[in-house]
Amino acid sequence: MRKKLVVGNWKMNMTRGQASAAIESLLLLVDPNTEVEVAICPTYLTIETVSHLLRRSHFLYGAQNVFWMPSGAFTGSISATMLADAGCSFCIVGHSETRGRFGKLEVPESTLGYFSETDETINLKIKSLLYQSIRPILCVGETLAEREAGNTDSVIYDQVKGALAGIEPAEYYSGVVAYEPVWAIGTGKTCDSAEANRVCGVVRKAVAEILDADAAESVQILYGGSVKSGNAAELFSQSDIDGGLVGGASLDAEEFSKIVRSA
């Protein structure tokens, strides 16, 4: 039986002081529950602050991205070795925002080339994380144009296939995949729960075909994209949705605690 997993992705938010206040509130609001895994993925600069506050709690923590080389002349990058040294349990990879696929564009369109993640780099990142026993949270999702063209399933399959290429099935038994429709991220729009569950089923079938049936059964598949306390219970009750990757709502301790309780 797969445990529910709720992950807060703080994105580029929270100073160390704000992070401390948020975690202290969460620890008061969320009761320990061994049946639900809860994790926070803060910025690199607040990982130490978060880890210190969570050291005696049931919460886990992780990072929002990683570079695939263990060390070297890669200015501004952080390796999986460094994340392991910081005690990270998870790391998000392939988020639509690092792929340059925005539901709500908040940067000049001319700068989109800066966000140049590909299936190849995601694959390399996953392999580096697995080598350090850090659980990857692979993000997949379609744009509105791809959905309207009827290409949702093929886009999802291709993203899963590219990300998991050359990985042994047993290596990904503790891995995570998050289905985040690009058009629902930061827009306030949420995929209908039945459709979200259907696409998460597509993800599970893809993992079974690319890896094996055991991997597909053990992998936790999350839904992400404007998850709120008002829709979390319905989403989490679906057969193929094992929890949520929560963005904006994870910045509010009370709101995030309600989402966790829904799991």
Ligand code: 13P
The other form holds:
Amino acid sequence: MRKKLVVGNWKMNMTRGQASAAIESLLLLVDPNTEVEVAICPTYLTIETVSHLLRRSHFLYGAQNVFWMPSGAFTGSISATMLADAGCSFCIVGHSETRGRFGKLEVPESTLGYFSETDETINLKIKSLLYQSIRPILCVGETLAEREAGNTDSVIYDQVKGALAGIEPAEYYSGVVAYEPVWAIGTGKTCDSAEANRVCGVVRKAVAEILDADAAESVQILYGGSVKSGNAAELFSQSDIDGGLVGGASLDAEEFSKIVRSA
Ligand code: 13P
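Counterpart to the form predicted on its own, namely the form predicted together with the named molecule:
Below is the entire complex, every chain and molecule, led by the chain shown above.
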């Protein structure tokens, strides 16, 4: 039986002081006996602050990105070895913001390449995380243009296939995939729960084909994209949705704790 998982992706938000205040509120608001797995992915610079405050709680934490080499001359990069050393349980990879597939374009088009992860670099990142026993949260999702062209399912299948190539099925039994339609991220447009469930089913089928049936049965598949306390319960009650990857709403402790309660 898969556990529900709710992950807060803080993105590029929260100074150390703000992070401390948010975690202290969360610890008061979330039932310490909840069966739901709860994790926060803060910026690299606030991981230490967050980990210190969470040390005696059931909350987990992780990072938002990783570089796949273990160490060396890679200025500005952080390796999976370092994330493991910092106690991270999870790491997000392949987010549409790091793939350079922004739903709402907030950077000049000429700088998009700076963010551009590919299926190949995502695959290398996942392998480096698994080697350190860090659970990858692989993000997949179609842009509005891809959806309108009727290509949603093939885009999702190809992203899962590219990311999981060459991985032993058992290595991914505690892995995570998050379906985040690019057009729903930070836009307030949530994917309809039945459609979100259908695409999460496409993800599960792809995992069964690319890895095996046991991996498909155990992998937690999250929905992400404008999850709020008002829509979380309906999304999380769907058969193929095992929880949520929450952006904006995870910055507000009260709102995030309500989302956890919905799971
Ligand atoms: P929002 O919840 O702000 O739409 O962001 C979703 C997301 O990108 C989580 O990774």
